[in-house]
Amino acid sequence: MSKNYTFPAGFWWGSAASGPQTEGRYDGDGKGDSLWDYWFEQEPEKFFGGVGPERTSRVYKMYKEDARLMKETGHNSFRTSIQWSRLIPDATGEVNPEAVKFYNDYFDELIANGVEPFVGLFHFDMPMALQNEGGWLNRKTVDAYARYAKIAFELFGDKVKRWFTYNEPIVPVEGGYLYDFHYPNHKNMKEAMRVMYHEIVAQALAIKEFHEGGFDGTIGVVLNLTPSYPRDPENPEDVKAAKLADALFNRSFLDPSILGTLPEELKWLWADSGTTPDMLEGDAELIANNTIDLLGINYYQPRRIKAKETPVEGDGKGGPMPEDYFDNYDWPEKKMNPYRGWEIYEKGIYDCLINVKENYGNIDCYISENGMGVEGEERYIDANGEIQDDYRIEFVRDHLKWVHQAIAEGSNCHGYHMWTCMDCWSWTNAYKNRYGFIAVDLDNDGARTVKKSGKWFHQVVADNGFEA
């Protein structure tokens, strides 16, 4: 028997991207680097297919058909983000007019075809300026990112009413500084614990501005959230791994960004390992003062952990790292997509949820991402040039039912942003796995052509809701 799946009244109903997975990079556009630019001109090979950040979606020349392919998929609303190395190429000096210029246009063609802007204002991409210095490293980085979040409030306020602080700000923490797949390809645990703790203080200064400017709207944080599940759920060192991994990876920043503190367990950590970041008199009364309105939560995967169980190596080095305290669980009954090597469990976004609600006070939030990426999606075109990506409408069909189910229970959960609306650039990966809604076809400037789901997304929204 069928179920009809109804959601609430105004529910956000969209995609994500971000501002240097889309825009791509053209003469005359004045944007500086980011380390994304600078990593690609130095080692390109380790980039899939040697697509580096300026060849990515072209939506800064084709932002007003990007607009209008929203509106045709069912949009309401959409998340990007600003770039800072675009709005302030050396990010603490002058404003670049032509930015100023270019997302002002994009957001009125957004508005203009009822796609609400959501924005972000870093999505991993630290001006290669402030990365010179240190970027994350260096404390002064914190007082350049809440000038630059300030003077992008005043620019852009009077369009955008939903701001974000971060697109999940534990990556540049794991990518840059614990586990080698960011730049600066670091793997020092003591240097990750600091560039954790500047971003929390980075962010309560950025709310700061936001509130005390009066500015109209909200402002909120978008995290990845990876449930962390104990091997044995009866296992009490089992239960302590898993605690001890959700506090590093999860409440880290969930816990200052709605409740002000730090988490108790990631502080034993810092103390135990000797990675306590240095900290200045006033910060823990600023993040105590300064937390979010509303709250993004990207869900792709579990993680799944056990206690400790093999040997301690340290990074090489006789350093610390996470993984000294626990072990990743291989859970034999996982499900997989095998192209992206994530496990997919759809319960994971309604615990996400309830945990939400039960424990941070059920602030206002939505699932900002959620998608599948899929490599050789060419294999499922039909005649008409349409891909038939049944998997991607199955993958957001049965997460939609958990979120719905959650929401039936109490959660105050607002809205579904599916990862992306048009097939983007994805960091090292380029273009090798594709989440969008909607193909790009790179070798004929970018063109667009709606998939199927797409198109059952569109009638979703009409329905607000589906039957299944």
Contents of the next structure:
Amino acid sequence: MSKNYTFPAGFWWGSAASGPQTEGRYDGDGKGDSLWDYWFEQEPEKFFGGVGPERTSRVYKMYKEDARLMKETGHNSFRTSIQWSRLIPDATGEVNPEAVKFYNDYFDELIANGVEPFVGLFHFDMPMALQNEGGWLNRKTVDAYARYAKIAFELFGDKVKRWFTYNEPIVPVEGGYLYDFHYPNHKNMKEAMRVMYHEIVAQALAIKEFHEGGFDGTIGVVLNLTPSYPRDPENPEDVKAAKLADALFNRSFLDPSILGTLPEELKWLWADSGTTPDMLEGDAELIANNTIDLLGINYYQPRRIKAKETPVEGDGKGGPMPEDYFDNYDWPEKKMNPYRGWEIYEKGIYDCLINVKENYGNIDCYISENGMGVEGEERYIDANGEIQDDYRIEFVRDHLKWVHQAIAEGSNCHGYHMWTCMDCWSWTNAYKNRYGFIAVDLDNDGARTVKKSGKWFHQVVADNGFEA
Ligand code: BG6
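Alternative state: the form predicted together with 6-O-phosphono-beta-D-glucopyranose, after the form predicted alone:
So here's everything in the complex, that chain up top.
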């Protein structure tokens, strides 16, 4: 028997992307380098197919067509991010007038097509001018970020009403300072915790600017939540290990962002590993008084944890690493997305929403990313040139069923954004896996073709739900 999944009136339907993954670079655009531009210049071989951030989906030139296609696929909202290194090329100095014009035109075009712009301020893209001085390791970046945020609110606050301080602030911690998948490729837990702490303080300062400046709208953060499941929920050691992983990877930003406090388990971990970051007088009060209005949840995969069993490899120099405290658990029954190597576990999206409902005051939230990257989608092109991505439809639908369930149980979830609209550049994976509702042909000036999932999404939005 099929069931009707209808969503609340005014539900935010759309998708998400980011400036660095979509805009591209063009002569005369005045953009400064971010760490991605620099890293690609230094080590192009680390990027899939040798494709770097200058060769993205060309949104800088194609935003008008894209806004129209968003409308065509049913979007009523869309998140992207401003590139700090575009708006303020040296990060701390003058504003780039070309950037102001571009973002104004882009946001206007979205609005004209009935698509509300949700705008982030930072999506892994530290300006190189600051990275050269340590990036998030340097307390100077905290103040520079708050200044940049204020400038963005002043410039675009008339049209942007939903702001986000960061996308996935844990990723620069993990990628840049623990697990070597982003520049500057360090493996140093003490540095990682300093980066984390500086991001937390900088966010509080930006929120303060927003609220004190009297800007209209809301400010939030987008976090990638990875529910931490213990191997055996009856085994206290597994449960303890999972709680530590949760404190480090989820609550590290959830708690200060929503509750204005740092989790006790995180402080214990810092103390035990000797990685407590330097804190300034007044920081705790700043964090306590400047919390978010809206939470974006990116959900892709859970984290499965077991008590420590194997010796730690550490950072090779004997320094502490998170894995001193827990082991990742390989659940034999897991369902995988083989292209990205991520587990698909639909119920996790519900667990995230219920956690927010029960432990975070049921703050207003929405699913800000969820999606499936697939390699070689040209295999699925039909005679009409349309990619038949039934796997993506199934993925989105099966997650939406759990979102629906959480809402039925009282979650304040206001929307669902897929990652992503147009196929876009995926960091070091470049264009290996495609995520979009709309295909992008890089060899043909970035020509766009709506996939089957894009048409399906249009219908879901028109019906404000689906039957399944
Ligand atoms: C999210 C990020 O973590 O996942 C995006 O916000 C990213 O920037 C997306 O592109 C998919 O991950 P990936 O690594 O396959 O691009």
